[in-house]
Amino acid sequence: MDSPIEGLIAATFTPFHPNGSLYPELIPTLVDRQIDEGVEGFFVGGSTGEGVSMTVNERKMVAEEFVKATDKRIPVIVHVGRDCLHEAQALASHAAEIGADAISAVPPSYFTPSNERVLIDCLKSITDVASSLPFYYYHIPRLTGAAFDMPSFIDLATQKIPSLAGIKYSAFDVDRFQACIDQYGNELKFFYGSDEMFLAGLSVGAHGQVGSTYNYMAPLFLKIREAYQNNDTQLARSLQSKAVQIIHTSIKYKGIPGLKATMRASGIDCGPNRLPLDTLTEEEFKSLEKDLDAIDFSKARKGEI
């Protein structure tokens, strides 16, 4: 299925109150700032958004609030993956009802699909209930265990999933990502899902990128893209190096919790993480702030280096 979605897509954080309950009232603030800073799409309820740690009703509420706050200014892709496929179907149907622009899904990961046919059967059961929406398979084998070769997967999936529009490719094997683009880039869209390798994704023809740090560093990544498009390799590499420095500084603080805390350091506090993710203590957050200050985060996130 053809889809116009391209560009810099922020994998959104889910705002929680200090007690761990949803804080949907913050979503319009998140949406407006990110659109102002140049984000070109939202990916809601994925790994960054802790979708797997929320109930179905919570995920529906968060998706609805993002769609409403965005108000068609930029596309919203709603992640609907769930180990229980009936729940994934409910999320997919809901995404279509609220006016989302596309859906995405990881496969079940407790009982991992044993082969590509089973994987495709799982995804087809989800997409069939929201066939009007473009579907992007969410390939993140380090978390799901579904480590299938994507060009081979596409060969089969295009025959059985009419709404397949592309892949959110969050594995690190750039060569196989490039193989997808080389073979299917005229028919499907391929989004690279590694912020640290943003420039590498551009170099092999990514149609877009989906990432956590675009929530607070969109201007920096847009400058990388501009430099690349202008054949200013030296500037693109310098900007990418600064992005990597910031990312590595953040993720050494417990991974995703460090990224969410960096969002707080950028001026919007999205609250704690849900277990099993471990929220930073105030002492750890102050240490993170100090480390970020040492690398001029407040300027660098805006592309000022």
Given for the second form:
Protein chains: 4
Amino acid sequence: MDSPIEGLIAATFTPFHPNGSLYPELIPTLVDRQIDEGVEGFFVGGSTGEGVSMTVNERKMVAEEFVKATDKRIPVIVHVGRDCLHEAQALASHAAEIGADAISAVPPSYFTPSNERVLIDCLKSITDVASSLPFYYYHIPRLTGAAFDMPSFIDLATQKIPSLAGIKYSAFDVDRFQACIDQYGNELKFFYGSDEMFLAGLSVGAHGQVGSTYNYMAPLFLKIREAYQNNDTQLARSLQSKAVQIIHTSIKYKGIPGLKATMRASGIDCGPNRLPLDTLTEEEFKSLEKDLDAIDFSKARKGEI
Amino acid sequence: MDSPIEGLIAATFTPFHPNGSLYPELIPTLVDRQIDEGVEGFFVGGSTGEGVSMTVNERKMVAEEFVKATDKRIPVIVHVGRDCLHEAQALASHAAEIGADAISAVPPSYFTPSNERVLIDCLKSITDVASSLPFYYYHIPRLTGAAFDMPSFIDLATQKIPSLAGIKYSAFDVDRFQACIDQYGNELKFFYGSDEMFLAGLSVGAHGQVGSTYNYMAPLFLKIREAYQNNDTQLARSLQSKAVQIIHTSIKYKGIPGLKATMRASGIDCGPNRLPLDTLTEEEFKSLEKDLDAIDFSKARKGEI
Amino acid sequence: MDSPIEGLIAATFTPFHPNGSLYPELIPTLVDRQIDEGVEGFFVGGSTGEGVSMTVNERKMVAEEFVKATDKRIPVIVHVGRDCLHEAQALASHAAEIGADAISAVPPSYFTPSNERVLIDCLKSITDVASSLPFYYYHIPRLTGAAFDMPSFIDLATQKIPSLAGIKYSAFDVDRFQACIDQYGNELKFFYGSDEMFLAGLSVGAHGQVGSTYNYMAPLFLKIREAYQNNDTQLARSLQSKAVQIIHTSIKYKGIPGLKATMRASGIDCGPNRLPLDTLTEEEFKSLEKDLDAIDFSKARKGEI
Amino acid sequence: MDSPIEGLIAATFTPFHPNGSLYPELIPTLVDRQIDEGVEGFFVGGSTGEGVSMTVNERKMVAEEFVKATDKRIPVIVHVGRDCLHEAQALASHAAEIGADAISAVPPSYFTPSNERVLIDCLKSITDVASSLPFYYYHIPRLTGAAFDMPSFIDLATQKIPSLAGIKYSAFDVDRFQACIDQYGNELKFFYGSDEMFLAGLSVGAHGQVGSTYNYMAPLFLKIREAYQNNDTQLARSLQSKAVQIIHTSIKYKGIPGLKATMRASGIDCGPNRLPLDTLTEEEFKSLEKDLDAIDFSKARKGEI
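Let's see the other form, the form predicted together with another copy of the chain, since the form predicted on its own is already up.
Zooming out: every chain and molecule, the one shown earlier first.
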């Protein structure tokens, strides 16, 4: 299926209250700031959004809020992957009903699909109930264990899954990502999923990017893209260095929780992470803030460097 | 918490119709045959039971049917682990309401708990809502990635989780299992979780076993236990060899699906596996049956060798 | 090839001077004490012996000293595995010349053999130059990455390697070890390679054991074996618990270096480990000694419990 | 230490006769063609060169031949890494004696260094005997298991290893590679080690590259570099796509052996690989040749596209 979506896509955080309950009222604020800052799409309820840590109803509510708040200004991709495929189907149907622009899914991962055929059967069971929506496979082998070679996967998947529109490619083997683009880039869209390797992805032809740091430093990444498109490789590289510096500073703080805390440092507090993810203590948060200040985060995130 | 449970515990299969929908009507038949054959407890909705592939409601229904059909003849442990801890809590409360004898849980695994404290926080969030039920931690690092050292885990967990009653230990490092027993065997119960190493577990003092093949060859394993208890190490070993031979024969057929198919070969057809697990084709099933016949499965499973 | 070897085999430490140079003069002392304490064979230059950290000439010298000092009182297996197969061949020829009783080898591991055929070609290149000596394949996938299924390996290997006499099985899947014994136990010998699971190995029929702690607590393990052979499963288990306790105490100190330090605590100081293995500081050694005292190591290692 | 070396460095193949013996007479031919084709340095006896599969004397001979044949036209880096550090020292001293321009080493890998300090102690033991030669650490965690974070490693290593001149970075996390360059790029040189991600490495500031395919398609890669330096990102990308296509075609044939066979297809037959690496059969080689023809390898490798 032709993909209507391209560009810089924020893998949104899910806002929680300090007690861990959903805080959907914050979503419009998130959406508006991010659109203001240039984000070109949303990816809702993925890894960053802690989709797997929410109930089915919570996931529906979050998807609904994002679709509503975005109001067609930019596309919204709803992530529906889950160990239980019946629930993934329910989420997929729901995404279609509420007017999401596309869906995406990781495969079940408690039991990793044993081969490509089984993987595709899993995905097909999801896409069949939402066949009108473009589907982006979410390839993140370090979390799912599903380490299939993507060019070979697409060979089979295009025959079985008519709504396949592309891949969110969250692995580091940029050459296989490039092989996908070379072989299927006319029909499908390929989004690179590692923010810290944004420029590497761009250099081999990424059609877009999905990542968590685009929630709070889209302007910086848009400036990298612009430099790249203007063939200013030196500028692109030095801006990417800044992005890498910020990201490494954040993830020293417990990984994903450090990213959510960096969102807070950028001005919007999305609350704690849910277990099994950890959350920074106040002391840790202060230390992170200090580290971010030391590298001019508040200006850099806006591309003002 | 003192554990009321010991002995040979079947990790039950969940029966599905050929179309993949739940087939709870079969559960009483399963329960009766297994109690007849000597099974001493049920472990419901775990890995074998494909808990993660069922909706929350389906899991509740299955738990309910097992509790009802068992009718207190032997204890029922309900597995409630799930990526979403809110759902795990719902399953835990439900287990308490329906009169289950105990609960068990794997930790979330899409995101693996980053350290022991986080793991224990996850488990505590579950046990706090069902504090009257003994809790058995389900340690299966090859599926969850949570590869913590169990003796060290218990040190901390006993302080935080009053209902901790033991561990279902599904890893191969028998020495660490033995260390658990030596250090905590007076207060807690330790069940070994690898059927093919049943005798190894017994030799270091396992209080019980939880496994899928006890669904269809409990008599063989009870005979091994008896031989071991009678200090007949030679008989124990040769019976265990038979068990190993049968298990390896089954798992050559796609792993867990081969075990469910072996259940069918033993006389009760629990239907297909749900995706992402695969299911044997009819041809594969016939081939498995032939292989099982060649090693006298139907007699051996009953201990008639 | 029929194996002339069985029983409790010490994977010997290589003695080094404090400056790291070879200290072969200590070998007779080692040999005598161990034979006195009941060791039934030596495995020289394996993982414990840091074979890979020695030059070819050093390995030859060490092998020679062990063969000479042992003087046929018990069999000596010389480990000849090495990344460079030409050097492994040189070590194998040399072992035959000096009158070793058998050879053993891990496969090359910088590049792991890509399939069973390649693995067997590697081993055959070694055994062909020492075809008169029984050959024991050294299966230790956690160090070599060669994680082949041993029963299937033997199927092929017996056809290509006439001198194959058995396997030193250093993995935790006791059921596959048992399958080897069941299928090939008449022709080949299977030694279990995890001291901390000695009893588990015995319970499924191990013909012998190769391990580092047999250097300093052979009497304890012989007592376990005796208890097992006398069908006293309770005594066997409680002695094995003691062994597990001691081993876990040692390996908390940097792993293998903690084992070499425990040898020192038992009365014979074999010196430091070579890099890349670390060595305990004097302070760490004192702490280890204290920990060992607290669990009655000096008596326990002699089986006096 | 300041690095005298930059640019496109071929990780040379070692030529063997069909019977597996060394064929050093071919080295001048290799050297001349590669210098003619624009290669700017040699990396001898690394993974591609099967250093670990050669005896110490063979490695010395090969190093000597490359140094002699190159005759200072371009720099020669001799790889000296090996499980036995005494042998690595011997190779390092020898490299200094024969006038090599630099040395490099992987850490021992049968036993992986347990922490950064131990890693650095290992490397220091090598560099201390050849302190006049610049040293490049060879970071290839997928083969060595030494998965240390490089920026943090450099912090410590620069204090202990005065001759540290840079890193051959053979991992896919381009962002950590970029962090090395940003933090230490003034004093040290960073070579990217994944040919199929050449452009990604370049885009973040690689000072050079070390790889096996530069043996036979240096002109193509030089053209990519030129395009990149001219800020022609589109051309760079499309040339890199061609490189990726060729590399994937080769490695479908058994991995590294497919690369050596592709060298043969380019006109110089370096003979078989040594075990444990496999070698293509003649039939497989013909099939590879056909596949390469189909993608215009003979022109593309020369940059004629």
